[in-house]
Every structure is written in C-alpha cells, then in structure tokens.
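Next up is one chain by itself, shown in structure tokens, the form predicted on its own.
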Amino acid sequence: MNEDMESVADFRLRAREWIKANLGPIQPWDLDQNCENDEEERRAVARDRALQRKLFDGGFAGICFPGEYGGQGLTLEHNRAFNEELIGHEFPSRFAVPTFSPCAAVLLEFGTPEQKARHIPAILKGEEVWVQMLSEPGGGSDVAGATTAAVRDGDDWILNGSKVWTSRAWWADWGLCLAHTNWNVPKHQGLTVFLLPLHQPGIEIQRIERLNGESEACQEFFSDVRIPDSDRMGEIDAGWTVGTRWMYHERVGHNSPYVSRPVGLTKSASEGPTPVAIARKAGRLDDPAAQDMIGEARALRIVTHALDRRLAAAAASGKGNMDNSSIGRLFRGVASVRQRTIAFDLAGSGAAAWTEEEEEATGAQGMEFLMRQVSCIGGGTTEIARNVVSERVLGMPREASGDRGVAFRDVPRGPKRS
C-alpha cells in the first residue's frame, strides 16, 4: 500500500463518524426496492441520486475508483471497511448494480480516456444511471447471437433493432448496448459495444409487467438511432473481448470492489420474516424437520456470505480464474430457490394464503415462491453458469455448436421450412 495512502483503521474511523452524522437508517427501499406506484419510485430514484451526491461530496463515492476520475483511489479493504460501518444506514441501492458493477466497472477497464472524464465523475456524483442492454426478444443466454445491428454512416453508427428485460431502463440516464456490426464473421467476431443516451428520438422504450406486478423491468426499440463513433467502446468488432469482461463484471455484481453497500445484506434477508418466525408463526418450532430446514437455510446463508467475500478478495487480487464468478451466480441462483421453497413449507397450509391479512398471519411468501425461479434466470441463467464453470473453470469438452465458424449471416434462425 502507498506510505501516503490514509490507512485502513484511520480510514474506518473516519467513515463512521460521517455515516452516523449525514446518512439516516435503512429503508424498506434499500431492501427489495419495491415501491408502490411510479410516483414513489420517482422519489427513490430522486433520493438516491440525492444520496449518491452527499457521498461524493463527502469524499465517499467511488472508494476504489481512480482519483483522476473523482474517486478515492483506496483498496479493497478500505471499501471492505466502509460497508461494514454503513450496516443499518441508508444507501444509494439503485446506483449498486448495474451503474457501478458492471457499467462503470466496464468504463473503466476498455472505455477512451474521454470516456471515462465525460461519464465516471457523473456517475460518482449521481447524474448519471446506467443499464445493460445484453438480451434480446430471440436471444435469451445467447448474448453473442444478437441480432440488434449497427451499420457504420460516416462518422456515426445507426442502430436498428431490439434488447429486453432492461431493469430500469425508463428512468435510467444511459446503457451500455451490445451491437453487431459484422455479419460476414462468425458471431463471436462481429460484435461492438456502444454507450447509448436512452431518452432520445428513435428509442422506444415499453416496460414489461411480471407475474407479480413489477414493472421495472423493459423492452426497448431502437429506429434507426444515431451514435456517434466518439461513444464506441473497444475496437471494431472486438466487441465479444468487451462482452465477457462486462459478464464476469455482471457475475460480481455487489461483491465489485466498486460497489458500496452495507455489508451482509442480501435479498433474500429483506424480504419478510426469517425461516425462525415463519415456523413459529405455524407453530412448528418443536418439529424435527422444521428445525432441519431452519438450520438448511441458516447454512446457505454462511456459505452464500463467505463464498461471495472469497470470490470478491480474488477478483480484487486479479490472480484468479475471473470464470469463478460463475460459481458465485451458480450458487446464489440455486440456494436463492431453496430458501424460498424453505420459507413456504415452513409455513405448511398457510402458505397457500393469499390475502395481505393471511400472509402476514401466517409468515407466508406465496408469491416469492411462485417468482423464485427468476434467481435462476436473470443476470444469465444457472444453465450458462453451469457451462461456464464445466468448461473454463473445471476443462471439461466444450458443448457441442453448430455455428461455430460460421459466418452470421448464414447461422439459422427460427424453424426449418419444409
């Protein structure tokens, strides 16, 4: 560590004197993010972007970021230090994932020296919100087959095409868009990645309702947008070298060393009672097998907790395989499932309830369970983790492709006609 560098004890002490006298405790919306109606929203948005400015005007923002872009310029440890003495305060949560991991994390690594001045200060300072746009109506996991294409126009890049499932993209400020430009090469070799204003003339962006009535999430379509090559990230066509840094970087997540946030606060603890007051709630805490799901959902917890701050020191280290990560999305995706199939047969026949009044009684996460395959399937699925870790963590044979080494143009798509 730098001599000059303020150490990580000096550093702690410091960081807790200014979190007990500027931020307030923690609120339901820094949990799960929930809010009632878009006005509410709106307000979250408003207060985050509030919240994100007092960090950096308190010298805060951006711990791991370099100076020159108006971060700290400190070590893991130091942002380590900082989440732990802000548990039980407030926090920007909409700025966690994915502005600064992966978005801004990507910035940095393959953004232009003016990219980076033009877009990390805003972001440290709250200005600006960014998406991925990576999946797409007909794509799914297959994000090198994207079929939203730029064409090059003299100085420019027009755009044409589609990406879905966008999390906040009707409000967020800008994204990172995942484009092919070439489709004379095989997929893998034809892509680019643009820096994209999203509330601009051709863009039209649609939210899409889930089963359980959130709407964050979107489905946007790009008429003939123009970009400037200036907001071009990386190489022409070398966009799949950009793309598997900005996936490990999605695999992170909140374990990014640019990411502050209180320590050990995850989803799944925000939301509802714990498996203990679900069980006694039904009146099972004498029985065997309710005690032996307790104790299961405890030690996923632990593991989750500890496997999550070991692959966190490594990407941080920059020693390890950065496919590890898929670990990390494996298990959280699957033991995500199996706390909440806990906490609803915990409940027993109560869990079936389906009124405020009735799942409040019973301790009952109804719909929780019937959304609880989505930690299987966004930020790409348990199914591609499980492929990645076989082939680039454990070397075991690639799976079998029939358009590897094809040119694009010439991959098929959609049914055989006879």
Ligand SMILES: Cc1cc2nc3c(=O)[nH]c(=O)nc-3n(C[C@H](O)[C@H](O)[C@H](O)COP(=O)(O)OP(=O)(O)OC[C@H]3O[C@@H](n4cnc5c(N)ncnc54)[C@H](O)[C@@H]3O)c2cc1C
Second form
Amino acid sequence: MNEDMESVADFRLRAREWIKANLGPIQPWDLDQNCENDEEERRAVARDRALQRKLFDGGFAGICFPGEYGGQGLTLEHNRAFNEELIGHEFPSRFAVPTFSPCAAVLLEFGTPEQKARHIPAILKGEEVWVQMLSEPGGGSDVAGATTAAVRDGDDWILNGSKVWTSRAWWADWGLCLAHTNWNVPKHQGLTVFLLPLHQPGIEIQRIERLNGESEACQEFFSDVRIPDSDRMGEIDAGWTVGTRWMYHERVGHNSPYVSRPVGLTKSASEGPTPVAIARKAGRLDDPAAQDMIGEARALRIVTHALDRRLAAAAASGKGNMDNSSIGRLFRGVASVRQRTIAFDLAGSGAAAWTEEEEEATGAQGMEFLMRQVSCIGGGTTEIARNVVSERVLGMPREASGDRGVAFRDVPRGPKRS
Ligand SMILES: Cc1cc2nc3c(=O)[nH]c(=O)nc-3n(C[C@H](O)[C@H](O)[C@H](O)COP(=O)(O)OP(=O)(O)OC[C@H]3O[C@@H](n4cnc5c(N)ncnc54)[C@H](O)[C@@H]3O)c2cc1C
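Following the display of the form predicted on its own, present the structure of the form predicted in complex with this ligand.
The next block holds the full complex; its first chain is the one shown before.
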C-alpha cells in the first residue's frame, strides 16, 4: 500500500457512512437472484444497474480496479472492508459474477487498452452486464474441444456454432466467447477468445427451463455472426492462454478482489432458514441425530468461509492459480451438496409435503435437495476439479486422452468435416 493511499480504517468509516445513507436493506432477489417471473427479473436487473451507477457516482465502484478505467485503485483489504460494511444491505448482485469475475478480470488481464477503456468504465457504471460462453451442446467439461468456429474474413471474423447453459444471456449485454479458429493443430493450440454483443443479427437466444422452474440458462445459436477483429481478445489461436486464466477467475468467483458483495452472503446466512430453524420447525431440536447434523453443517460453513478467505488473499497477492482455486471449487461443491442434504434430512417429511405455513422452513428444502447437484456442475464440475487436484497438486499420472497431439480436424466427433 503506498503512503498516499487512504488507510483501510478511514476508508471503512467513509464506506460505512455512505452505505448507511445510500443503500437500503438486503432484498430477497439479492439472495437467490432469480425472480418469480421475467417482468420481476427485468425490474431487478434495472434496479441493479441503477445501484451499480450509484456506487460509481459515490466513488465505491470497482474498489480494486485501476483508477484509469474508473475504479478506485485500492487494495483487497479495502474491498474486504467494503464487503464487510455491505452486510445486510442491498447491492447490485447481478454484476458480481460473472461480470466482475471472471469477465472484467479477464478483460483487465488480456484486453487491449482500447477494449479496457471501452468496457471497464461501462461495467463499473452499470451499463454492461457480461456473461461467459464456454459450454457447448457437445460437452462443457472439455472446454478446449469447443466446436463453435470463427473464420477470418478480411478485418472481421465469421462465427458459427452454438453455446449452451449461458446464465442470463437473455437480458445481458456482452459475452466472452471461446471459439475454434484453427482446426489443423491440436485442440488447445487453435482457440481464440472474442468479445460479443449478445443482441445482434445472427444470434438466436433460447431459454432453458430447469427442474425448479427457473429459466435463466440459455442456449445461443450463431449463424454467420460478424465480429470485428478489434473485438478479438489475445493473440489469434492463443485462446487457451486466455481460457485458463478465465477458468481460474471463474473458480475464484465471489472471492475475487474485483467482486463487491456482502461477506459470507448465503441464503441461510441472511433470510433463509438455518439448520437450527429447520430442526426447530420439524420438532427435532432434542434429537441427537439432528444435533450431529446441525454441528456438521456449521463446521462445513466455518471451513468454507476460512477457505474462501485464504483463496481471496491468494488471488489478491498474485499467488492464486488453477491448482489452489480448484481445491476451493471442489470443497464448495461437495460442502454445498452435503449442506442441502442435511437441510433435507432435518426437515423430514416436511420436505416432501408441506402446508403453506411450513413452506419457508421445511418445504423449500425439498426443491433445494433436488437442485443440490447444481453446485457440483456450474463453474466447471467437481469431477474436473478432482482431476486438476490429483494431477497438478498431488502429482498423480495424467488421465489418458485420445486427442493429445492430434490435429483438432482429425479428432473423431461424428460426421467428418471437409
Ligand atoms: C447453474 C449453472 C450455471 C452455468 N452457467 C454457465 C455459463 O454461464 N456459461 C457456460 O459456458 N456454462 C455454464 N454452465 C455449464 C457448466 O459449465 C457445464 O455444465 C459443466 O462444465 C459440465 O459440462 P456438461 O454439462 O456439458 O457435462 P459434460 O462435460 O458432458 O460431463 C458429463 C459428466 O462427465 C463428467 N466428466 C466429463 N469429463 C470428465 C473427465 N475428464 N474426468 C472425470 N469426469 C468427467 C463431468 O464431471 C460430468 O459429471 C452452467 C451450469 C450450471 C449448472
């Protein structure tokens, strides 16, 4: 920290006053983010854009972003202090992930000065929400196996193919898109990343309904979409270099120094029922088996927060990498599944059938249980995180792969490409 920089203590006081004067209490849509219907979601998006603008005008947007792009140029400790002061207050939740991290983090690392000057201030002012376009209908784990193709045409590129599971594409503004640009080399050597305005001719966006009725996930179909070369990020065919940092920032997620969000925000930490509340409602507070589960859920929460804090410090100090972020990703995934399973078990029969009065305390646990695997899939699966940890952290042998060293064009994948 340089000597001219405001101390964390002074900054915290200033932030506390400003937050108290300008931000209301936290709202339900800040917690689980998805609204009951599209109209409500659009209202929440507009509200988040206005909130982000308010932060910008108040001098609290982009605390760790460089001043030259509209940020505050401060440290992780300042961001942490701000996030602690944010507890209990509304905040622009739709900007946290993936707009600030991974998208803006990747822009800062690999964008040209022109790209950064165009997009970072717009993001900080609430004018641009970004999404990430990695997964494809043919599979999301094998990111480098993307078959969405971009072909050079003069000063432009022509994009064809499809991305899927893109959260919130239907109302967002821009996407980071990974495409194959060279089929004559092994898959990792022929990828390029593009910045893509989502609502333009040639892009059709379809919504996908999930088990719980939400339809925030989208599939995009690209038909001869023209992309100017100035919207290419990083070198041609060097997209894997961008992609590995992109996936690192994705795994860091809410722990990124670029994300402003109340510390420790989870449904149960604020409005949702805690394991104790669920057990009380189910009349099981004196049951020793229930007490064990409550203790286990609490231990998982404490370890998750401690790990998050350590990974955030590693990310801010430049020591964060794919290896340690994969440990965090794996732990968060399995811990979340176990916590939802505990909540379901505690709720007992109330999680399978419930009265209106019981809905919040026990009924909601049924749907949370059915959706529990989401935390092991979104942001890269826990199986892939296990592979990274076993191969790169524990030094175990690499998984067998049929496409290593083979030109991507020659990798068998259905009908042959001419
Ligand atoms: C809530 C949510 C939000 C999402 N948001 C986005 C988004 O915004 N943008 C985006 O691009 N994607 C998004 N995704 C997609 C997500 O990244 C993919 O679902 C994920 O990477 C897995 O890809 P897949 O579903 O195609 O499964 P596949 O890759 O087909 O894998 C199927 C199963 O096989 C396992 N598997 C595959 N390969 C291996 C291996 N080598 N070793 C061991 N096991 C393996 C996987 O772990 C998985 O269990 C989201 C997903 C969810 C659930």
